[in-house]
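This document starts with one chain, in the form predicted alone, laid out as structure tokens.
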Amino acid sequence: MRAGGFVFFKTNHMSGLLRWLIAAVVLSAAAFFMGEYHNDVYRKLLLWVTLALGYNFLFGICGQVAFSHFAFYGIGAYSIVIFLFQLHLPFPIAVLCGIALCILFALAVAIPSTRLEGFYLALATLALGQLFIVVLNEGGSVTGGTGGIANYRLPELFGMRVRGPWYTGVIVLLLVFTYSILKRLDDSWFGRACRAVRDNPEAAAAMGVDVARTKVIAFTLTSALAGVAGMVYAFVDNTVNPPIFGIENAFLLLFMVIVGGAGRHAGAVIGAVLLFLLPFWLSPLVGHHHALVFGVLVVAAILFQPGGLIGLWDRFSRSRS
């Protein structure tokens, strides 16, 4: 029985790795069939999906309404640029320092925020996001002020220049890595603890779940993942500036998760893809009114499909079974 169980586990593990490998190859290969403009859009789409997956774990699975996700995205982006091109640190050390900085800021926010619930936590993180933009705008030569930092290039990695579609492959690896980490956590005891904390913190505490520690770990982990995504984003346009990390993008991220289906990884992917591409589809049809139509469609999706678009797939699957 043990030997058979070991073989079964090993087979499942290998098939899981094969699926990840195939997904990474397909997503990366798609970039080589696109022009420069569509490749740029594709890269940013992949990063939005990555961010949505992390925020879905924080909001949809752990139940924390936070608006600081884009602030940590910006911390990662700015930190890697400052460490590399102002402090002239070696690339691996710059990456590690950027991750450490995101973790320290996340802990500084998460530990006191565990005393806050719902609306108050949202306000605290909203203030953090706004404060981050002020710091960027007033940062002088360090952050580049309102104009940001531009005209830099990704250093050579192992003697190679990673550019164009090849850099899209790096973003795909980040996406697959983020999804695999969050999926494994969701399927583990920690994921069950997060859902228990989301549904009923008092009952979770009664069952032995450390509510405060669970919230801190979830917030810190997802913030660090957002910071890593920001580091990768810094070399997409080779520029970082405050408007990119504005609070309106934090709200858009929230809408992506809600519209797609909060608490479901597939829902986060669907919501991110749809809401990111929707303006590109609407703009040629309705011109400068596309923002209004976009807002109406988002509100309609929330009102008429509160379980998210992934719920439509669930209903379709049940109707066929």
Contents of the next structure:
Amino acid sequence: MRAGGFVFFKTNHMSGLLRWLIAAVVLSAAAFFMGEYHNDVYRKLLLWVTLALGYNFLFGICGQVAFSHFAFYGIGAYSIVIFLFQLHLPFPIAVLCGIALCILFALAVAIPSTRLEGFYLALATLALGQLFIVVLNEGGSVTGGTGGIANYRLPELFGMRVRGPWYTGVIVLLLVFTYSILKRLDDSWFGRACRAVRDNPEAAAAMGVDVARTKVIAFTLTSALAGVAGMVYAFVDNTVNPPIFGIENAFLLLFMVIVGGAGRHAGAVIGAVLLFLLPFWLSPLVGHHHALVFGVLVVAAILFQPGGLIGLWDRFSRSRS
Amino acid sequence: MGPILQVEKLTKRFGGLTAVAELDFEVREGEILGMIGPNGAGKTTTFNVIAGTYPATGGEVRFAGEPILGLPPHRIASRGVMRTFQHNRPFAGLPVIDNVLVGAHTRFAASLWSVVLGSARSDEGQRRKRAEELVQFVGLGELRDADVATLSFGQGRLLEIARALAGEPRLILFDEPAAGLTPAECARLAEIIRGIAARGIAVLLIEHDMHFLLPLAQRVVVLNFGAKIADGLPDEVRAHPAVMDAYLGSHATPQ
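Switching conditions: you have the form predicted alone, so give me the form predicted in complex with its partner chain.
Whole complex next, starting from this chain.
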């Protein structure tokens, strides 16, 4: 009876689109039952999950060790604010320019570095991440320096200003949009090519996979998605400032994917939720030393459970059946 | 049948060492051409130059009439030349069936855009069905969804073959496919290779084991020190004095 109900819920009777819609409505509706504080935490959580999904595609599925994901998140966030409120571009143009900027930067980093071995991509993206923070801090009136930019509001669209829990709905849409793109790519020849490149580039090339091109596309695409997420983030606190986009968060993202289970969408979600919420539970116990706990978790995952928590769950469910 | 692969005056030097010297041979459509020679004869170098892994020093390689020398490996694969590796190189993070689907990479019609927009499902299903047939063909049907780490060495070799076939090659290159296999596995492998040739796919088989190669190949090219020392039918080659020299040493030549 229960099994029958599950099958009904999962397949045939519901088209893919409808399932996405229901997921979006449920995730958005939750925001309306929260206070302002919890809604804020919830929004940040959704953004972390979105970023982790994208980073998982790059690192977990395509095997590229990059530390630039937060720089692109920042490029998206800063560019939408600068384009809208300093250059006074119309909203859709500002969004497109922001995406174009991310793609341009991504190509500039990816094309030279993916042609070399993986180590160079890590170095190049680390440099980009650091450079980006320097540019933000030294950017004068354009970036607002160390204080960043504040005191702006999301412009009205079609005579409405989206805010409060409704804006949480926008973040949910971002998450669903990001996931649906990544899932489709992952289920296609492209996703398999990415995994093949990760596992054995020489064999992948012999199978007809253009290794450099695959890497560049995966890097550019996930970087552009991070940029779009950054644009959405810009109106969460209505302020953008440098520390958010630093290397620490890029490492945290890497930890989330490793702890959750690299290469699996569900792993990225679990890792992001766990490591995002852990400090809330840990701070009464260890204060600001939660980074220590994260470190132990990551080392434990790498040494004892390379499949991450999702791999642990797989083993558990397999042994039960 | 006309030639599908023409190799002319192919030369490969590594610094002062000439690994392959002015090598000429051709593979005809639907035939099994064996390339044989003692260790260090230049077989694997020839193989890697044809597959695009190494650049050549000189000469010409034409596939279906088009020059392919200097093309990167993925371009050569997309033209219809697929290969297996002597040391199995599976994609460890993918199950058996998906390993085979990677082999079909260049045969997917759906563009990246249509994938993102979600209009590419039909292509995927058709390819998956074809990959399942190939997994059956090499005899790994029951291991379709298995983790490649659980395969034996011999099964891994069969996976290499199914993966190469998924690219719908017109020419398939085997790099010492019998190396490391048990006699029973070798017999099964020979059967599969004959089945591949029967499908009209040309086979270039590099092997140093004469007992495996001679009954299988229709024609044989013998290399030693990077140069061709003999070619012809298996029986002719077997009796060729230069071949006996190369394999057994000069004093073994029967008088």
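Take the two forms, superpose them, and find the largest set of C-alpha atoms that agree within 1.5 Å; that set is the rigid core. Residue numbers count along the first chain shown, from 1. Not measured: the values here are computed from a predicted model.
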request  = Indicate whether A301 shows a C-alpha shift of 2 Å or more between these two forms, with the rigid core used for the fit.
outcome  = yes
